[in-house]
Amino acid sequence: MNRSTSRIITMAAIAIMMVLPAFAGDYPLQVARNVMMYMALAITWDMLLRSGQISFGLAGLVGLGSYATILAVVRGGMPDWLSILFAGLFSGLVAFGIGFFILRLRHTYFSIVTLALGEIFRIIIHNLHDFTGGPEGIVIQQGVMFGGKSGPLYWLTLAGLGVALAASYWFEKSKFHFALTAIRNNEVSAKTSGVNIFRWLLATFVITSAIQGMIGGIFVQSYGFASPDSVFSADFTLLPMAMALLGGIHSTVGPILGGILLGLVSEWLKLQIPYGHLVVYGLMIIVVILFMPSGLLGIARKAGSRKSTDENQRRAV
């Protein structure tokens, strides 16, 4: 699959999302909102993966952004829309602070630490009863943003996805692409070539964490409620990872493909097996890694290269 085809797929997906509110009812729009939120998380997870660093801390950052938003509104009286931006800023600042320590680690150690940090965030929120509501959670008393109307909430979620898409394409077209690819391929060679590894990793970690926190803010503003179990759910880690792996990593269009396919399947799974869908996500990740390591995008690229090779051979004959 060449770049022009990838652009066509991306533009087609965006066009469908733009016209969907004109034809769909409340429930389809709610499903679409969930798909777009997970898709945005899949894209940002892949952005960090392009450096070779695998994060298991998605749920921790989504939960952090969710509570930053709801506490800013409930405790600080902040306007709804501003609280979402605050969630992104707060998550980015936290990532900047912890990044100085955890980005010295690589591969398995980094992955384990990000997973542990997500659990630490959840436990802290869980135990601050007077401030966060503890295990029971906290409710936005003035109600859901936009009065719970599905149309405006849909456009809000689409805007969040747009931020993730814009950041991912910026990474692909800017120096980030060359720096992260060099780090992923060979850190020693990258350092020899003058790449400041820590600076690029820190910038990537902060940007992706800020977007993930913002998505958490959009999530909690869409439902008006947050609890440790709901916003630190493993859904926010496993499903975006499965989306990116299924579609194809190290690209923008891969998580889009995986997001559309798996996003719709995930909603069906939640209805059919409410307490077992996470097992299906985990099994799907294992199957993709074992049998489709390059994802759907990689399969399409191989098919395209074979087709072009066959055409060249026919012309030669």
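So that the term is clear: the rigid core is the largest set of C-alpha atoms that superpose within 1.5 Å between two forms. Residue numbers count along the first chain shown, from 1. The shown structure was predicted, so the numbers you read here are calculated from the model rather than taken from an experiment. First, how it differs from the form predicted together with its partner chain.
- After superposition on the rigid core, the Cα of A13 moves by 2 Å or more between the two forms.
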Second form
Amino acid sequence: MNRSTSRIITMAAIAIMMVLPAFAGDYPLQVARNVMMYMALAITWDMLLRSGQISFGLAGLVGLGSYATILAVVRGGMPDWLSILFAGLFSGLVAFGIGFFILRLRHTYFSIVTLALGEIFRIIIHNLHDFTGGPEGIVIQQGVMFGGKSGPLYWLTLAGLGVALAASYWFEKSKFHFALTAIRNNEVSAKTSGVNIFRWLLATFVITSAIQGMIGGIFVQSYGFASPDSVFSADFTLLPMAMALLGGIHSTVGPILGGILLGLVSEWLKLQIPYGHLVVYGLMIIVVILFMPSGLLGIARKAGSRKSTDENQRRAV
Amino acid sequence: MAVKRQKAITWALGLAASVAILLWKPTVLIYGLQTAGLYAAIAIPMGLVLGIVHIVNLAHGEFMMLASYATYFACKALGMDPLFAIIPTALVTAAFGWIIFQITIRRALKAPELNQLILTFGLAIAFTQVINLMFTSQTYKMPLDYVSASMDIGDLTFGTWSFVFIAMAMLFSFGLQFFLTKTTTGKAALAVGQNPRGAAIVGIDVYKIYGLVFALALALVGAMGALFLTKSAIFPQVGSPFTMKSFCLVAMAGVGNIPGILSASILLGVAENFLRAFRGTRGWADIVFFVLIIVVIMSRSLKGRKS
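Target state, the form predicted together with its partner chain; input state, the form predicted alone:
Next comes the full complex, and the chain you just saw is listed first.
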């Protein structure tokens, strides 16, 4: 794919997203919102993955952000829009505190500790019963943001996705890209080249967690309700992972591609198998890892390079 | 010398703490040890797989959950006691694990560590959700009389059935020690664990050993699945805390240190039951393992900086 076609596709995609609320009904907009939300999570998950660290703590951070928002509104009387930013800030701060310890770990150890994060946050929410509403959850009394109108909520979610995309783009174009790739490829050589591994990882972890928390805030503001089961749902970990893996990891385009495909499929699956639709993602993750670890993007790239070598050979003959 | 002194201090502190707890709240120590037995017996197979196959199996607890479900429905159909199902379940789980190993994990052994993690995570989700799809999230429990057996010492009453977990942990620990140091296959497995390439050079079929060790670990997990059913209700997510706690214990003990798993699980079990003993702190018992793992990381990284 050369630069001009990719620019045309990007423009077309932006145009479609801009005009969608004008003619689509409530249900398509709701589907679009879900797709965008999971896509944003997939992108942030991939951003951390570019450094070679897997986080299984997506649901934990989304849930944390959700509760930060709803408690700020219900207990603190914070304005709606500010509470979403607060969720990002709060999740970022918590990630800084936790990351300070757990980023001394690498690979497996880091991943498993993040896997526990969701469980830990959930237990804390359960136990602080008087403040958080405990297992029954908590409701925003004054109602959902924008009175639940699907148009403005669409723009809100799009803004969330925009932040994730911008961050990912920034990561790809700035020093982050070189630092994270160096850490992923070989930590020792990265260190000897003067890359401060811990600082880069911490920055990445904090930024991605803040965005994930903000997405949680947007989620909870669009539904006006949070309970441990709804906001720490395994969907938030699984679906973004499956999206990023299917599309192709270590890029911005991959998670977008996987997000569109799987996002639409997942909305359909939710209707078909209400309980247990997650099994599809579990199996998909297994199949992708075993048979196409570089995802659809990797397959496309391979096909592209094969085509060009074919052409070169023909030219040589 | 310093290490020796430090070890002695740790032991003395541990002993003093347990004597204090024994005098003050004896049930905490008793139930703590019982819980420790359960944790250790489940964590030991994970340690075995991590030490020899070098794979963190994030579907560890989920395999146990599957074994429990299989036992439940087999026992229900045949009117059998789960205790008689321990050995058949172990065999079936081992066979199942061997098949899963051959069709999935084996292909990812040469791949980066990240792929293995994501793969076993996918397995865990697939297992949980298949059970969720088949049996919904309803809980199942076996009504058994002997589980509520109790014992009185003075005015102290406590359940005795869970001591079986301690016996099981001991059996696993000593059995594995024997297997790994005295039998030819076990020695080969140990060699593979230490250096796969070297083991291949001296003529050991590395992949065969991997499959065998994985199956052996799952046999132990399967046995624990059947035994777990006697004590506890089962539901699709019942295994996942055990995956995390097992990993926590293995990480605390250090890879390849089976006796270390025993002492780590005593610490975890007693600490959890200590919190459960008070009404106000009961809900916090489940985050002890997380705190422990953070403390272990902290102390290791401080120690690393000193040396």
